[in-house]
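For reference, the chain that follows is the form predicted alone, supplied as structure tokens.
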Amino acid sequence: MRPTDTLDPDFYHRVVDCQWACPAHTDVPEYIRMIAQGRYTDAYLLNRASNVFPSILGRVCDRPCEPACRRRRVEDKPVAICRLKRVTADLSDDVRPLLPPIPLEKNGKRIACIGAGCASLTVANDLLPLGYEVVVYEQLDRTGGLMRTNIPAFRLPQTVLDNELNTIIDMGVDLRLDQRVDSLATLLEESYDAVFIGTGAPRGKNLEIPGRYESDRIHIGIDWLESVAFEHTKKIGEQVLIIGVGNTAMDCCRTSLRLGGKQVKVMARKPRGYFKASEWELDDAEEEQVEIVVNHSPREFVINDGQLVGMQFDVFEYHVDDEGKLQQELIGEEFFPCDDVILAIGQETAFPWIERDIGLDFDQWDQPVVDRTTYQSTRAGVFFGGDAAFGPENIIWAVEHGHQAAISIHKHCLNEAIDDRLPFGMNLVSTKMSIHEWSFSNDYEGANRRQMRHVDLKERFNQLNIEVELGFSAEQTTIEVERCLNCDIQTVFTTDLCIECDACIDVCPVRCLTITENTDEPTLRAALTVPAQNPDQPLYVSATLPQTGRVMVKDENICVHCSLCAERCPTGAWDMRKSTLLIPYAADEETATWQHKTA
């Protein structure tokens, strides 16, 4: 194997494997690490920087981050990376006056995003400390889009929400409440640069089966949502159906509970490994007695009278044939009772006020033809971003999208090429303070994952809108933080310091480090101290030894950062140095652009 350019930002970027995994690229270990030393605020501008809303995602975010974190390589359970999050917003101070300002004199250009959620204001507050004029149109009374609309208030208070969407809206965003797009095309005959379109996936998925239109206790879960939120529904029948088994169909089984609902039961097509809701939403929902039913699919909703008086569901069994599909069997159909039934079996974008004759694509699914990496449609100036450009995702998603969208439409401004983007940089800084110190905790904590504070099951009932989780106590983040295993902190190596005494492979606790003949990536794997298994993490091969021209090689699947390797080397050819991830936003593209100029 060759030897490994560690310059590439993306070879130590991959070790930290929960920074890799999160959509905007959050620098993880660095914020906890900021908690763990009382920053609060610097935690929280650490995290603003890259996805805008830590006190939103630090209660709804979907964790792309924990499966991902390496803290499962020794234990079941990851780091508390979200809840951490909601640590540095829980106890920070108040941090509009450490935001970049916003220049008095604007630069002439003016932009139009429709849809106020977070990809929109993303755009907003990647652009307004650039002079943009930003204009925000939303068909609402209220900013947040389906995050005010479709998550429950006791996951998502709307004190925290607001609070956080209008630190963007008050840096100066002119804000157009109860004003619906009703046509692109008038709106592109107006003066703006550019159009950033975002404007969610509104539109609830139906289940056309027989019955479905005679009763008017059938519900689309989206809407079913909103219509609560914005308090036009405040009660539900005792018996409650709610079909799918995502993110939606808990917010809707929780929300019935909390409606008068006695008997809720969430409907699932497939076995429970086949779930697309979240782990700890589906947690969540049985904590509070719903009821989880696998193997049912809708056939019909049973009407008597003109009145919904349940449904009938075909019973399957499953199994795995030798390709690994799976595969169902009929065995049955059974009838459930019920007072409601909400459909939240997913959402799809809906674009009818979007002419089809401006020059702006829409494939064979009715979905804009986007540029994955620019987010510019078939139309120059065009933009989408979040679920409005390629189909429902998350919040996280929808942040990066407008990050992307808002490099592209700066650089649209100035009539530059908007897919000439600067690429990721990095920092790496030694961390040591001396022989055998370091400027973080390095100590193994082997403690289990903290179990979040909950409202008490009797309580939580009492009001629609108060918040279930309670967040960490100061105990139990001081013991989760240091769960953290600063998979940042590299182990650096320079490979003409190594003498070869094997003291560091002696000493490592995982045996990650082996000293061999270099040849063929699968001979190499093979031939370490523990074979690495997983083709998906990179290893580490060194230039030719000084000693034995033989190669060192570090498995990064198994490291743990403990820093024992650096501690015994007697020649300082290993070091533990913090690596950074430089993400580009809009305000460096600005900054690059004004070096060209002036150079």
Contents of the next structure:
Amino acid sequence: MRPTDTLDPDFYHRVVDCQWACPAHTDVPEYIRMIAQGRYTDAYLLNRASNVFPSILGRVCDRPCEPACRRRRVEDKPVAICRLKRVTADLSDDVRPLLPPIPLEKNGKRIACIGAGCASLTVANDLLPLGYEVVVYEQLDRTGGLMRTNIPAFRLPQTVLDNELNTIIDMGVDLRLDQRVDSLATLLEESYDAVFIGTGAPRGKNLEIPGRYESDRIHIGIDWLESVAFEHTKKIGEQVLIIGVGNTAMDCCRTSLRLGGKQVKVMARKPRGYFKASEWELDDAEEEQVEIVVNHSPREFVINDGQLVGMQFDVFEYHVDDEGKLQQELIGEEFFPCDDVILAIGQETAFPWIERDIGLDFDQWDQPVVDRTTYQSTRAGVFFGGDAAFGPENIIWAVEHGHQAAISIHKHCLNEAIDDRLPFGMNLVSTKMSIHEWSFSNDYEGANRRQMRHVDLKERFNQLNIEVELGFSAEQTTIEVERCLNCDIQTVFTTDLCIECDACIDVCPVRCLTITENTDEPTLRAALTVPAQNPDQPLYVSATLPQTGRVMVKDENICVHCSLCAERCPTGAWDMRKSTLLIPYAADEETATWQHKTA
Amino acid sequence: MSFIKKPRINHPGLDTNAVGLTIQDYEGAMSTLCAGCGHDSVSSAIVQAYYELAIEPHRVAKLSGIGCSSKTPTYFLRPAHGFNSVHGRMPSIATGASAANRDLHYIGISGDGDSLSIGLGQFCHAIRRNVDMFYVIENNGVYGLTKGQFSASADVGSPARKGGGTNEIPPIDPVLTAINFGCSFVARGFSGDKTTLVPLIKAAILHRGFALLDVISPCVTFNDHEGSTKSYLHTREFEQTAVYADFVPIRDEITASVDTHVTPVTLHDGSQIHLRTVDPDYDPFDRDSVVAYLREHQNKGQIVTGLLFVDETAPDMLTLSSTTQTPLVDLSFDTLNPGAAALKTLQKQWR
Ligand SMILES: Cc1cc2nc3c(=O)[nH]c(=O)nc-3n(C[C@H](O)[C@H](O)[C@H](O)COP(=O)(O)OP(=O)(O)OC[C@H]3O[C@@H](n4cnc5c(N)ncnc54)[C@H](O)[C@@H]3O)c2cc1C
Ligand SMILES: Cc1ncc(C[n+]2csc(CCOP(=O)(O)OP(=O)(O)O)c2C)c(N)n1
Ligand code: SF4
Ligand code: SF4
Ligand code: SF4
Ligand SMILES: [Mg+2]
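Output block for the form predicted in complex with the partner chain, input the form predicted alone:
Expanding to the full complex; the earlier chain stays at the top.
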């Protein structure tokens, strides 16, 4: 293999599994260390720089970082990254005075954002400090999009939402509530320099089976949740069936329990393991005694005398075939009585208000054609982000789209090429303090993941908006922060210093180092001290070693960043260096342009 | 010395051996030796060998004298028995232990100072008696623990690291010494080359009788400088492997090798070592020719490594002295101490 190019920022970035998996590349290990040092406000601000809504995301983020966490490869459970994010928000001081000032003198550019969800507000957050005027149109009488209308208050309290949304709005957003945009063409006639479309995916999917329109007790999940949030709906029947087993279904069943539902069943078409809902959302629902019925596929709504009395289901049996595909076999039918049915089988975008003759192309599935890097549509100056861009995702993706769209809008307004963007950078700084002392806590904490404390099962149903999760206690936080493996503190190797004494290889607790003859990657992977079996994790391969001409190979897969290799190396060939990913935002593009002009 | 302990982590590459133990079960405390010391590599090779042989650690007794090398039993086989003797006196402790309990595996860890300077006499007599043990000399040419004075294995002309001049006294070669005293298993390895070291250790552990393994094990702190003949660089440059020993466990089917330079040697438990000689004329069973070969290469400044001499037929100390097959701990008090009357009868025999 060729020597690894560690100058490519991607190499060390990939080692930080959580940061690599996070759509917004939040610097997780650094904020966890800040918590450990009691620097809560700094930790909050570091989060905010990339994910904008730490307090919201610390409760409800889809947390793609956690399944990716290295800790899962040396034990079962990942670090409670998301819960620790909430700790930063719970303990942070008011950060408003610490945010970039908004210039009194504007730069003369006006931007329209459609929809007041997290995508649009991220665009506003990135552009207001650069002197832009940002107008936000929202059809509802309140901000927040689905975070407000769909995510139930027992998971995300209104006060938390208000706090973080208003921080941005108070930066000077020109907010136009109750103003639905009904024609993009008309809006484009106004004097905006760019338009950002962050209107989400507002249409819940329907289930067209017999009986669908013969009762008013059959609800579309996201519409029903919205009407609960707006307090139009205040109760539900005792027996409720939820169709679908994604995250929306979990919110529907738990909300039903708080509005009078007694027997609430979630009906799944497939077996466990094929559910769309996140593991923790399933856990939380089952803790509240929701029953999940597997292998039942809806056949019809059963109506008696114009009244919904239940649903008929096809019952399937499943097995995995030789090719690993799931095969189903119909084995019967079953009737379930109910008072209400909630359909939670997905959402989609809807753009009836965008004219199709304004140079903004839609594809064969009637989705706008949007560039995955610039987020620009086929009409220059019109950008998409969040669920509106490529269909429903989650908050953290919407935030990342917002950051990228803000960069594009800024470059568009400066008449710069929007696809000529600043690359990621990487800083590496040694953490060595003395021979065996590092500026981070390198000892391995063997403790298990801390469990989130919940409000008592009975008490939590008293009111719709009692937040169920209590947050981490000081004791829980103290232990959980130490579980982080500091994956951003990189083992950096200097080939010329190595005398091939094997000290690092002998001491490594996970045996991930090897000095061997260099060959091709598959042979090398098999020849390591412990064969490198995870193809998703890269090998580090040094240049040729001075004494024997072999190479140092490290399997990044399960290194626990304990520093022992660097402590046992007599020559300092290994060093522990902190990598900091430099992520470009709109403000950095501004600085780059300015530097370019003055150079 | 590191402030943290080596963590025990159940990582995916952690297999178990035939007795259900992981390699971690064969490790010991964190080393307090200098970072990069060859001795740590030898410890790690020892861990690997016992793990692969699936010998339960509590069936092993670790014996050592004084020196950095003699400290290392702490760093491997945590559950094993151990005895840290006076400087250079480990061979007599080992002799006694072996006489008392023949069922344990004995590993003696020593240094060039411990075995060739102060303990040379003890060393030679343990060889003569063919005590059933695996004896390692971690050879670095200096007294590491007392800050780097020349030991009895330092070559003529070796410069001291800082001041102290050059060594003018001829060295004692443990390998030639052992062969001359009738040692039944003589090998030399290098701490920086585990692929050849681990099989040598495995063969030495299973050899019945005294198995000497001399390991060039550089002292990074006092003897890894330019001019040293016991440094990493020098050893790599002048190492000549004469006989590779491929260990074939008893569990594996033993297939006849097509290579004519390969001679299988069956060890007493039934497993085999396949000796692969690099020079077709090398005969690892002929004491005189081995000595001649070693001298010839020594004169050229080369360091000959490998399983250099083996004699599986030589009777060990316990066989020669026809002592009981039962470890003394397993004998009843009456048998061990038959009383004054029995002693009288015994003494009468020789009157
Ligand atoms: C039940 C449910 C639970 C969820 N739970 C989670 C969770 O726990 N974690 C997570 O990360 N994600 C979750 N999501 C997904 C998440 O809410 C969305 O991905 C995210 O809100 C998308 O943000 P957005 O800014 O793109 O759009 P939205 O939040 O949908 O905001 C769009 C806004 O645009 C407005 N709008 C639409 N059309 C117009 C128009 N023509 N003119 C003016 N205004 C308009 C809408 O009223 C809305 O306020 C959940 C979704 C649902 C349905
Ligand atoms: C009876 C006695 N004499 C001298 C000493 C001092 N002493 C301690 S270690 C040592 C030499 C050890 O050398 P070696 O066996 O080569 O071990 P190394 O440290 O090099 O591994 C000496 C002379 C002692 N401890 N006891
Ligand atoms: S930091 Fe070094 S010793 Fe520790 S696990 Fe990683 S490679 Fe191994
Ligand atoms: S400890 Fe240092 S010098 Fe020794 S092999 Fe490892 S990197 Fe090389
Ligand atoms: S002094 Fe030499 S022999 Fe002793 S521990 Fe240090 S490097 Fe090893
Ligand atoms: Mg010595």
